[in-house]
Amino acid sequence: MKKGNRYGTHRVIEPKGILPQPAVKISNDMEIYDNEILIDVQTLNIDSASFTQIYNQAEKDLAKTEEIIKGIVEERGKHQNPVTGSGGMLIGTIEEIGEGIKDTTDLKVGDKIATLVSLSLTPLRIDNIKEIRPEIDQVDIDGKAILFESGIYAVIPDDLPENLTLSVLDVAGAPAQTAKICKFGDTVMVIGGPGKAGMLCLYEAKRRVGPTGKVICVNYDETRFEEIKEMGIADVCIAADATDAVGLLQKIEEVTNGELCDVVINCVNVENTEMASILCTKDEGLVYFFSMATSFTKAALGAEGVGKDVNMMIGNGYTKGHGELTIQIMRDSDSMRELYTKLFA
């Protein structure tokens, strides 16, 4: 077997000398290097912002959506949306393990895993698209993928449905980071709270802020507000347009007595919500942009333009233990598991 670079740079075709994620094109030849793992792919879970953009571009036509998805992979060797730059993740079965890592990995041929690295850097080949489920951003395929030596993953647990596991692991970084940044007594707002990432963030935020804290769920309409209230994962639910920064600010001032939020977590999949997130945050508070629709130029220059001294955190999809923490939520909360199974599995 040919020797490969730990981070997969040997797969980069254009431009040479950079990592696979920012590369325009990578090799999706499925003959593995000595430090790679070959996966027989079952399902792609496409990033919400990416799938929304593709589906809208296809005018919500499934045949056109399939054509766009295949076209991206054929052109780039990976599923990296050229508009959003984001990818997603996958579930599949280990087919082959490179000779150089057989003794260092705990995986074996036949294990079913979910990759916890983005499709935007994962060599992927799609042979056939079997089904597209736009309501949960999932695509069932016949195909293969490569996991690099540096790639992280989660073995699919036996006690949860596979599609549920895939759905929650896709956004595992959000609740795990929420657990790190929310403190006892904080006021926390989650924009896009009723979404797949949002409800997990509400759950973790509510656990962390305690009885003296406040968790605010924001959405453009009242979707799932009733379920969120019943589960007790938010103290206040607000229907508001997060692209209307001043309008949302006025509502948050009302429910916080003008004090605003210690932490704002942005989980939406639409553009132009940066300023609402920033305005609703206290000076020296924290904005966590988990959304891949975020423009960090708009956020940085916008905060400067309105004189807001806030800390802004990029939504890194990885933090230590994020997969385990998120899967445990599904085990600990019957109501969350039942709702997520209904909506996303």
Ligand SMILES: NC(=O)c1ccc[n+]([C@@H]2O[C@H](COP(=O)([O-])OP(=O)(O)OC[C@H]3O[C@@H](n4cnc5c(N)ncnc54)[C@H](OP(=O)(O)O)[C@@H]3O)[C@@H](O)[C@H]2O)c1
Contents of the next structure:
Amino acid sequence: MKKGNRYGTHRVIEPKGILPQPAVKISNDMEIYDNEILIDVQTLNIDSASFTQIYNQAEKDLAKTEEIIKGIVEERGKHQNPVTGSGGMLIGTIEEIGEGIKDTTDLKVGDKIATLVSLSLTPLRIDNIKEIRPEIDQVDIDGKAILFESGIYAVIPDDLPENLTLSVLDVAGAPAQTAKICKFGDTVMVIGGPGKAGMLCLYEAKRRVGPTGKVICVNYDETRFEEIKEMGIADVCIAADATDAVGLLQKIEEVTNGELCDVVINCVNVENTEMASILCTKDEGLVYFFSMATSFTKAALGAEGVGKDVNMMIGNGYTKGHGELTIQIMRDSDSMRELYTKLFA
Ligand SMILES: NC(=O)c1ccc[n+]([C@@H]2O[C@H](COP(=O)([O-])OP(=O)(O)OC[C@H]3O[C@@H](n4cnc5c(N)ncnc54)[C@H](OP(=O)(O)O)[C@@H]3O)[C@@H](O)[C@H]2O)c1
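For comparison with the form predicted alone, would you give the structure of this protein in the form predicted together with the named molecule?
Below is the entire complex, every chain and molecule, led by the chain shown above.
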């Protein structure tokens, strides 16, 4: 077996010398290197911002969606949406483990895993698309993928449905970071609160801020406000368009007595919501941009332009223990598990 680089640089075709994620094209030859793992892929969970863009480009036509998805993988050797730059993750069964890591990995052939590294850097070959489920951004395929030595993964637990696990692991970074950044007594706003990442953030924020804190759920419309109130994961629900920064600011001033939020967590799947997030945050507060539709330029220049001294955090999809924390929410909360199973599994 050929010796590979820990981060997969040996697979980069264009431009040479960079890492697989920013590369335009990587090799999806499925003969593995000595430090790689070959996966027989069952389902792709396409990142929401990416799937929304592809599906809209295809005018919500499934055959056209299939064509675009296959085209991306054929061209790039990975599923990295050229417009959003984002990927997603996958579920599959271990087919082969490279000789160089056989003795050190916990995995064995036949294990079912979800990869926790982005599809935007994962060598992927699609042989056949079996089903596209646009309502949950999932695509069942026949195909193979490669996990690099540095790649993180979660073994699929047997006490939860597989598609549910795949769905929640896709956004596991969001609730796990929420747990780290929200403090007792904080006012926290989650934009896109009823979304897949959003509700996990609401749940975790509510646990962290305690009875003296306040959790505000914002969404474009009132979708799932009733369920969110019933589950008690938000104190206030506001229907507002987050691309209208000043409009949302007025509403947040009303519900916080003009004090604004200590933490704003942005979980939307559309562009141009940076300014609403920034304006609704207290000076020296924190904006956590989990949304893949976030523009660094718009956030940085926008905050400066309105004279807001806020801290801004890029939504790293990984933080230690993120998979475990998110799966545990599904085990601990019957109502969350039931709702997520209905909506996203
Ligand atoms: N950082 C990472 O590592 C990482 C990993 C995975 C995903 N993501 C990103 O996280 C984001 C959320 O993903 P998800 O799976 O939770 O998506 P989702 O389930 O589609 O949720 C998005 C939510 O945003 C709401 N929304 C859309 N436009 C809005 C607007 N103008 N104003 C207010 N709310 C609006 C949507 O409401 P409607 O349904 O009513 O439109 C929906 O509730 C996406 O951008 C995704 O790409 C990031």
